[in-house]
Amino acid sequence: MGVYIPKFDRSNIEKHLIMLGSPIGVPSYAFSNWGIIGDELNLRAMSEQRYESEWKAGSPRQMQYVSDAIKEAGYTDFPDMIRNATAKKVSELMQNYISRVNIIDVGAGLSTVKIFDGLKENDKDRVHLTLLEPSQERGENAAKELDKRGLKRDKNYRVIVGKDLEIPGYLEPESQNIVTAVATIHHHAYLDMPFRVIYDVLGKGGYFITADWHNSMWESPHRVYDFLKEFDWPGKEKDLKNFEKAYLIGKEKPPLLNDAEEKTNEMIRAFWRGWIKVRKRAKEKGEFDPRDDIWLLEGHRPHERYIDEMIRTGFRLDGVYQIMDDSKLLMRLTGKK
């Protein structure tokens, strides 16, 4: 069986407003909402290729644009908040070990540096860090920061240019004590495989920490359609009509949300409003590198979906932490093998 993804010419919106990206990147359980059907093996492969093409070429400036967009929206630096929450948890878990601790940071970069800096001084000389990052530039920049702190490459840390699904090709099963994933798991439409490879690389009693953004915006094309209607761009009327036709807008409405769910969705919409402004300014100045674009349609989903997959994989849930007092947009989850 082949794969069917409704066709929609996104080029005009992506030129003037925002990169949508293919809906093959939304959570897999929402594929039917977007009219996506077909052989699961092919759907998985297409989804992973979509994410690889987005993130492999990204630079550290990409993350700066993200931070700028959050500030534009009037919020505190979300990426830094989840990095700090992860670093704090790693430091706490270090107290469970008396000898060397192997840590792999999936989607390495500033998060790895934060994790190391957050360790107690008497713990810093007993960790071995593996930096796994699809962008070679981001991985090397993190390595330079670790070098400044006196760590030795191939002795205290290792850099691997790759993604989480490739972990079995680089590390022995049950060789790690802690796996961290800071805002990376949402780069998968399907969660079962990344959770499985993380489970397998952990030794018995090892910990998996994921800190991520959570919302339900991308589960429904109707929510995306309503968001796009807020903006103006050349050809808007025609583009929206094509969107309506491709994704059957008006045929069915998405489920109603409770107040907490709607709040997280409004916060993510506010971020994207900020991103649109930041992107536009950078493009007008001639500073924006197309490689640094981020795509609207991603695999973000409510954190309960992560918990369900953790448990199905075999983890015992070892902690649920709401990073923001008034919202479940940012959550840190810990699983124990």
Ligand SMILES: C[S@@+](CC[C@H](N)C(=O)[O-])C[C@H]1O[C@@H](n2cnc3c(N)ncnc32)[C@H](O)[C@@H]1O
Second form
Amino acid sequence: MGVYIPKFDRSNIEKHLIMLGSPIGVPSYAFSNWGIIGDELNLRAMSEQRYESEWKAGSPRQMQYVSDAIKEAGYTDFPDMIRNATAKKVSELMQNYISRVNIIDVGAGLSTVKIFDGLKENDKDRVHLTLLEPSQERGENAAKELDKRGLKRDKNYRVIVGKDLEIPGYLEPESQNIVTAVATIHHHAYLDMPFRVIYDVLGKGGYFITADWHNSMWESPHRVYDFLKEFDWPGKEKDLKNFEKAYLIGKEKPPLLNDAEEKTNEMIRAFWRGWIKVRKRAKEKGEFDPRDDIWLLEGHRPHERYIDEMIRTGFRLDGVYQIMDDSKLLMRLTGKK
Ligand SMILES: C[S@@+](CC[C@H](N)C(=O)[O-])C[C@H]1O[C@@H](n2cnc3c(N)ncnc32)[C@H](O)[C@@H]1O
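Given the form predicted on its own, corresponding form predicted together with the ligand:
Let us now look at the entire complex, which starts with that chain.
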């Protein structure tokens, strides 16, 4: 069987307001909410392809705009908060090792630099960093920062232009002590394969740290529809009508959320409101490059889903850390092999 995705023309919304991206990017367990059905192998391939198109071209300025959008929403720098939380955990875990430690940062970039900077001085010369990143430019920018700190390419660190599912093609099984993924895992609809390759590349006793943004906004077309209704753009009425028709809005409501879940969703909506303003301003100034865009319908999900998948993969859960006092939006999870 092929794949069926309800037909919806996103182009007008994407031109005027925001890149939605195909719903094939949402968590796989929510495909049915979006009317997506089909052969699993094809669904997996299509969702991976969707992410590849978004990230291969990713520009360095993209992350700056993300930070700007967060500030625009009135929050502190979330991307930096999850990098710092990861760096702190890595620095602590280093104390479990006496010799050289191999660390791979999956979805590398500023996070890798933060991880290095966060190490104790006497640990800095006993790490080997692998920067795995689909965007060559982003990987190279991080490499330049490591060079400035005196690290030598191919001795102290290595850059691989690629994605997590390709790890087995680049690295020996059980060759790493620590895998970090900072805001990377949500670029998958299915988590089982990325978690499996991460598990396999870790030696026994190795650690997997993911720090990510968690919410349930994109699980449901109704939530997306209610969010879109907040904005104005030319052709809004027609777009919303088509959205209603394609995703059967009004037929069945998504389950109600508890206060904590609603809070994470409100925070992510606030981020996207900020993003829409930042994007609009940059466009008006003629500064916005299509490569700077990020897409709405991604694989974010409540953190419990990551925990379930970690355990299914064979990890022992070694830490659940809520990065902000008052919300479960940003969570750092550690699994031990
Ligand atoms: C939100 S950015 C975070 C980058 C970096 N970790 C940081 O904190 O600065 C997510 C990164 O994941 C990368 N990415 C997306 N899909 C990936 C995949 N399947 N495997 C590895 N990296 C991926 C993107 O190219 C992007 O650089």
